[in-house]
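Coming up is one lone chain in structure tokens, specifically the form predicted on its own.
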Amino acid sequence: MEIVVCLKQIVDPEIPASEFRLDPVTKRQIRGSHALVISTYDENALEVALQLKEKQGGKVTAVTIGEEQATEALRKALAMGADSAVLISDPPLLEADDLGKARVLARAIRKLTTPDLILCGCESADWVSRIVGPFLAEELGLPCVTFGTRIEPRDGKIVVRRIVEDGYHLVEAALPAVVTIASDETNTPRLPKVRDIMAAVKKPITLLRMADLGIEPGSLKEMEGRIVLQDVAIPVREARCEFIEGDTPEEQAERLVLRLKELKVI
């Protein structure tokens, strides 16, 4: 089985909330020296095409559109188990929305092979956008099935458990087809060993340029999409203490109830 999984690589989205930063005009995150992560939906992602891979046979192909520091992330896909890695990088190509990326994303995959199976993350960590997965289904064509956990194949087809708020579907699907992944106790991402992280770091990356997959730089408009970002903001909390006197406890609440119906709480 031919499984294809795309990467993204963000910042950590465990830094604390003071040091998160955007810049004023472009409205994105400010990176900085903070530590880079593959998104978190995206390495459970990675985990379940590595068990079809155990199961049934075949390659995985780690893919992302990034800098040239995005090679970390696909340093670590090889190193869990990834046959190959794909960097997709130009400038231009970075600035592109989820529609845009996707259509980066579908060039790329047609020009290296014909993949059975293609599973994204149900949703990036750092923007929350749900959208790249079932975008990238349209542009190749594709059956798309999303919020899945686990992945079985059955008769060349794949049946998909796919959670929903009281429970989950079982969905099938025709091959090929895009998968969005969300996690469960099943996808757990491994941890690589020391060896293979060694090993990893040896093995060749495949880098994809504009002039690769025929995007010329005068038609970058087919690259973009009809996404508008309005406006970002980082959200501001304001936080009180007020502290209620009291000689005995049952003052102290006698205080305390009679300032909550002050403050119309109670």
Given for the second form:
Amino acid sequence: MEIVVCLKQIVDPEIPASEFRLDPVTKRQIRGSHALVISTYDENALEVALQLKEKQGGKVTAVTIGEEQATEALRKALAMGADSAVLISDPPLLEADDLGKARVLARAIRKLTTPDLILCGCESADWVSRIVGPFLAEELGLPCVTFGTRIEPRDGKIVVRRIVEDGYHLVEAALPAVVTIASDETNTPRLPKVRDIMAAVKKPITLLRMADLGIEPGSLKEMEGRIVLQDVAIPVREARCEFIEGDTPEEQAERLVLRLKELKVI
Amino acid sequence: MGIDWPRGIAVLVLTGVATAIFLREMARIYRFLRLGQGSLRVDRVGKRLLDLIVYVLGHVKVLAWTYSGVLHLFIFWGFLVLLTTILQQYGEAFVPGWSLPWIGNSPVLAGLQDLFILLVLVGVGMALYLRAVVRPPRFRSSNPLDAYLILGLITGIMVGLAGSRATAIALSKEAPPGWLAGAFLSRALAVWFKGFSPSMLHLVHELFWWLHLLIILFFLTWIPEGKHLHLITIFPNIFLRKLTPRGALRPLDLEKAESLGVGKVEQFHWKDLLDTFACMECGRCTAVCPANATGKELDPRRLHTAIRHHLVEVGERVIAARESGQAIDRPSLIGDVFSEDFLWQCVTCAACIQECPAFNEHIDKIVDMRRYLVMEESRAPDTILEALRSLEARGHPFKGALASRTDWAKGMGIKEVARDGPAEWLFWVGCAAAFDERAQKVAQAMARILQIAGVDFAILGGEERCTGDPARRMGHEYLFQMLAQENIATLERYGITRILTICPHCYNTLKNEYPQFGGNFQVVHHSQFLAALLREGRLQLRQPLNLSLTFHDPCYLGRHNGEYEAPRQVLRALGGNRVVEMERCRERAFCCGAGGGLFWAEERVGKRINHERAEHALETGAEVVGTACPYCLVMFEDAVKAKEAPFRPRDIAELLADAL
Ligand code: SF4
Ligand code: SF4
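Can you swap the form predicted on its own for the form predicted in complex with its partner chain?
Starting with the chain above, the whole complex follows.
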């Protein structure tokens, strides 16, 4: 089975909230010296792909759009067991919106291989737009299952276990297909084996520029959606403390209830 | 005096057979040892020879456990002294009435021999009493038959010897032998044989004489079969023991190693294999092991006996397979011989190593097997894997930490090397004190003290990475080496030479393990630094703290690095002299449960180690448990919460800061 996994490198989502900074001009997170990691669910997607490969044989290709540093994320994917890796990198791409990125990914995938399965994380751990996967499916004209956690191949098709609020659905899909992956206990990303880490350093990473995908510098804008990002802000959390006075516990309780009613909490 | 050829030849033939059996077995064991990895390089020969005198002849470590130490001393020295009687016997075999040249007729020697016959018997009696009546739990997993057999054989040898000496005295009518004067025991026993007819006496003498010899020869053939092999192996094992710092794990050459860690018995270092043959199954290690004491599967004695049995079981086939290149079917080392749980229960506290009279190294073996699990198989308990992933991604093991590395220092006016240049001392904070809310207070207290004392110091801040201690002890040598190299590069870039740290794990790794990778720094633990500041009068105490205190020795400060006094000096300076010791303190301290990377593990089996330790502290009735390690502190805080214990855990720096 030929599987493509789309990854994104992001700033460690585990940094403390106090360390989170936004650039007011680009409206993006400032990377600073924070660690860069593969976005959480993308790692789960990679794990699902690797497990399928172990069961079925085949090849796993990791693809990402990003800066040069994103090779680190691809190396990690190679260390975990991906067979090849592709970095799509060109400065204008960093500004592209979700639709634009999905279209670029689609072109790259078409150019590279004819996959049976394309996996993405169900959402990125930085912007959480949850949309690149479905856009990608649309662009490639493929069926799409979102929020899958496990994939069983069955008679040339796949059965995806898809989490919903109160349980799960089992969804059958024809191949090729796009599945976006959520986490569960079966797809916790593996720790790469040390030999694979060392071997991954020597594996080549294919670099694609926009020109390689036939995208003119000016035409990227046309590929994008009509969404304009107006503003981003870090929510301000306020906590206030109020003491409820009262001579006896009963009195205090009574006043507390009154105050809570006043605040429309109860 | 004529020569008794038939008897002489019979003795020689029997000895030849016994020696052949003995040597065949020893050669087999030697070939098994040769399966192990690593080469043999001997340095510091003088020190090593001295060790043989101190620890083998002097029994210094054996005597650390008084009862079993004394009984062993009797038997061991008995054997040395009574070797003379064996030589004597070989002479007698050919020449009746022969005695050792020069000393053979000395009443002093005869007296010593008799004395030790008695002492060996006393020793055997004590051993029997210990095994059969006292039955300490440490003998639970040892083979009792082997022990009783050997005690029986020793008794037999002594009876044979005493009997043959007594009958020899009774037989000698005229011209009593010169040694008679000293042989108080044999002379007394000879009285019993007074009434025997000469021929009867002769027969009895012969019986004792042969009994003595035959048991000795049987003993010789039996030595390689069980724990009594330590009679032989203890010499090379102590001579070749690790002389590098106890806290430094053996480095692994990741590029060259055939296997990253040990998944098969022949992948152990040869010295680790020798350890298992030197193990006398005394069980002292198991008796002091905190994991074992809290009902877990880990048993440091079984670590040794099981490797040995497994090696003896599969050794021949492994050797054959090496030659033929074929794979063999055998029980798996990890899985069949040791469960993964067994390996993940060790807190690397070195209590076992401290007690082992054979100087065996338990931790290296366990970590070697963890290395295999983690690096070759990517297998470890989930929470351990998560800590490793965090170490890899962000250079610290606290995933989801709410603080940044420098949050604790905000508003304190502390220099950062990158911003303000290096200072006289680098204050190495460590991950626990940077990210754990409780432990941050220790870093703050220490910084305050340094500021009050006017010490010029700076922190690395965001450039500090985990030293790699947890990664290394979890078996991820690769990750450890990456972190170590990164830190060494940072420290060298700033030309840092002097490091002060509040974490014994950082202390141990920086001081003892970084030199393995070319990082040589002067490293001081804050207990030592504070003790020095107090000694030099650089800190004025406002008022002594009127508290009753006890002190918990962190394993990586105490047993791994031998520092027991400095933290106590600080506490004594604080609280008058009201430091009450726990029963298990100093070299015998009981781990808090956090070492070996297990701070990040879920302790699911048995009682929690920190709860057990909190009970020890409770017994002292102290109001405050002083520690000198952020991990110990957090473990104690957890135990106090869970058990609602009425004492407060504090770091010595916090206590000192309170008194300033
Ligand atoms: S190091 Fe500590 S926990 Fe590990 S085996 Fe030895 S005594 Fe037990
Ligand atoms: S390893 Fe050492 S302490 Fe443990 S049983 Fe063997 S000899 Fe005794």
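This structure is a prediction, so every number in the text was calculated from the model and none was measured. Positions refer to the first chain, counted from 1.
- Annotation note: for the two-part rigid motion between the two forms, P91 and T206 are assigned to a common part based on which superposition fits each C-alpha better.
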